[in-house]
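A lone chain, given as structure tokens: the form predicted on its own.
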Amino acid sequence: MLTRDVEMTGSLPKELLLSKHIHFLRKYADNSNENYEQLMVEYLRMSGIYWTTTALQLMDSDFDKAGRADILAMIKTCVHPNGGISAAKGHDPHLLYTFSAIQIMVSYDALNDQIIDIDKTAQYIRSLHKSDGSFMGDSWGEVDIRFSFAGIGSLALLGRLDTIDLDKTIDYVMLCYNTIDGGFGSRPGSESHAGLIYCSLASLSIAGQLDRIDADLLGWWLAERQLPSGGLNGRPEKLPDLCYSWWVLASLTIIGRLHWIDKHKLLRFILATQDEETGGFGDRPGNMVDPFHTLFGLTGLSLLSHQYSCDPNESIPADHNTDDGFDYANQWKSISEKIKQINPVFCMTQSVINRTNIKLQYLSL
């Protein structure tokens, strides 16, 4: 059978060029640059906000430094009376920017700090959530899984999880589940997804609900997601994509199966997707760089080498070429020193998610 991919050649990076990406961050992260750019992803600004601010805290101990003020100060002009967020200013609230802003703020420990009113911002997302149990991302009415995860996701961080029926929302993103793989789709009857996956376990483990699953076989399909470049894809007879390496990963590491990966591969095909001259990392090798891709690229690796054994003295399978140019012992010593670890269910730094005392559930072999 012929397998999508992509070929890895020998010139492609092969180390973490960390400071780099700091530069390209900090660059895009600056509020007063109106490029073009900027403007025509206006409609993704918080969650760039996000993406970018979660991989700056992942990599720079100066994050508290990085633009904070202002980026509260944007924060407070999308507030909407509702208590709802927007992705920028004039737009309409949605709960997954609602969910990213809330994200931010928590990391900066800034939730207290009067940039929105915490109760109105819960009884906004609550308007949200239908008697069935599944979440709207705004008043037109669209239902999905992702909204589900937000929702719960928020209403944990604000500390109003107990305002829902938490029970009769993890019944419909059980609805969701497919007994034939394992996965989630967005809703009822949908294929399964890695993306959706993260989703749902995310939403499980604040739950405390995994037991809900069959692990091995969900496990079983995640690492089936993993190609022989190294890279992983969303569903099958795809393309490898980094922003997997968050999705799968995560899921993985929620199930305590992260170890059915080959981390090795993975490792070089995540290197290989940087970009040498502006720092930042994309899809695929050569291909543009952006944030969302940069943040999942630096989660992807602080999970491995945080999550996922990184003795130096481990083995390296016998399949590995160890003349490829990579010192995997000193690599995943090194990226564990320079990354710092991140939380798989909420994709925040776990210092941060430690201070919020939030109860999550993982599974184990």
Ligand code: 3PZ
Given for the second form:
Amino acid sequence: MLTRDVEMTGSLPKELLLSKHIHFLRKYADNSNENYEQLMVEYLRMSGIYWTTTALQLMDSDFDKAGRADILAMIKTCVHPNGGISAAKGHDPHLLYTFSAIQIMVSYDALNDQIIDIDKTAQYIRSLHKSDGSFMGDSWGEVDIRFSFAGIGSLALLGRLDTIDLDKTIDYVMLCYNTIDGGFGSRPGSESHAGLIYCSLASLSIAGQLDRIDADLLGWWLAERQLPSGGLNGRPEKLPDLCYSWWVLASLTIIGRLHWIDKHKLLRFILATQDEETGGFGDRPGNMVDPFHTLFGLTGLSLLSHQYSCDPNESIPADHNTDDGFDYANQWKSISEKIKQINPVFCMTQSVINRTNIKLQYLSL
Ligand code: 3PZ
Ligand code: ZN
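Since the one above is the form predicted on its own, can you give the form predicted together with the ligand too?
Every component of the complex follows; first up is the chain already shown.
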């Protein structure tokens, strides 16, 4: 069978370029109102701020206060009378941007700073919940399992999960489950896809219903996403893409099977997607960088390095070329010291999630 993959040749970065990434992201984050307008297209702006600030929080403990006031003021201009939040001022509210805004506010511990009316925003989310348990993204009515996660995740962060019938919501998520590979698609009967698997597992984790899936079958399918380059794809026959490091690794972490992939090979792929000049990460080695892939490069490294530093006795597989310019043992330790722990369900720093009362379920082998 032909494997679609990328070549890992030429001079590719082999170390984490931490200060370059901070510099790259600060161009977006500093003085947010002005720079976000220039650098992040409007229809994505709220999510762009979430990707950028979360990435910075992972690397920089002093980041906190710098852009806080500007960013909270920007969010306030996006809150609609119905409680929904838009990507930018003057745009229509949408569940995805409402979720991004709530994630940003929780990370700044600003839920009670009078930016939103929590009751109204919970009611907005409830208004998008249909009687079959599915979620629409906005009043146009499109249904997708991504919106189920955005709805459940938003309400969990607001402390308002009791606003909806959670069991019914999860029953709908389970309608999108594929018994053939243990994965999930965007709607009932749709093909499995790693991004949608992440959304489904995160929803099941929040609801404490992970026992409804076949974790071994799904873990196997997820581990098969790894290609010879070390990178991961989102479904069979596709090229590797850095953002799948996150969708796949977060999924494997939730089901307690992160060690089913070759983390050393993946480390090499992730580091190779950095841009040595500008900072930031792209989808594949040599490609253009953006804040989205920069966040998911860092979160992938966070999951891998923190799991590794918890288990320092784990050996490097014998088939690893020790001449490849990598000092694996030291790399893992130094990366875990530079990047904070990420929460695999919410994609927010673990210290922020620890401040909340949210209970999450994880499986173990
Ligand atoms: C990217 N979106 O639809 S998007 C996204 N993609 O808003 C943001 N991997 O052209 C950035 N591809 C870059 N900064 C890409 C978010 C997509 C995912 C596209 C992509 C990622 C490969 C082609 C969907 C959460 C939220 C949204 C998505 C997935 C997960 C694009 C294309 C699409 C989009 C934005 C820009 C550069 C950044
Ligand atoms: Zn991608």
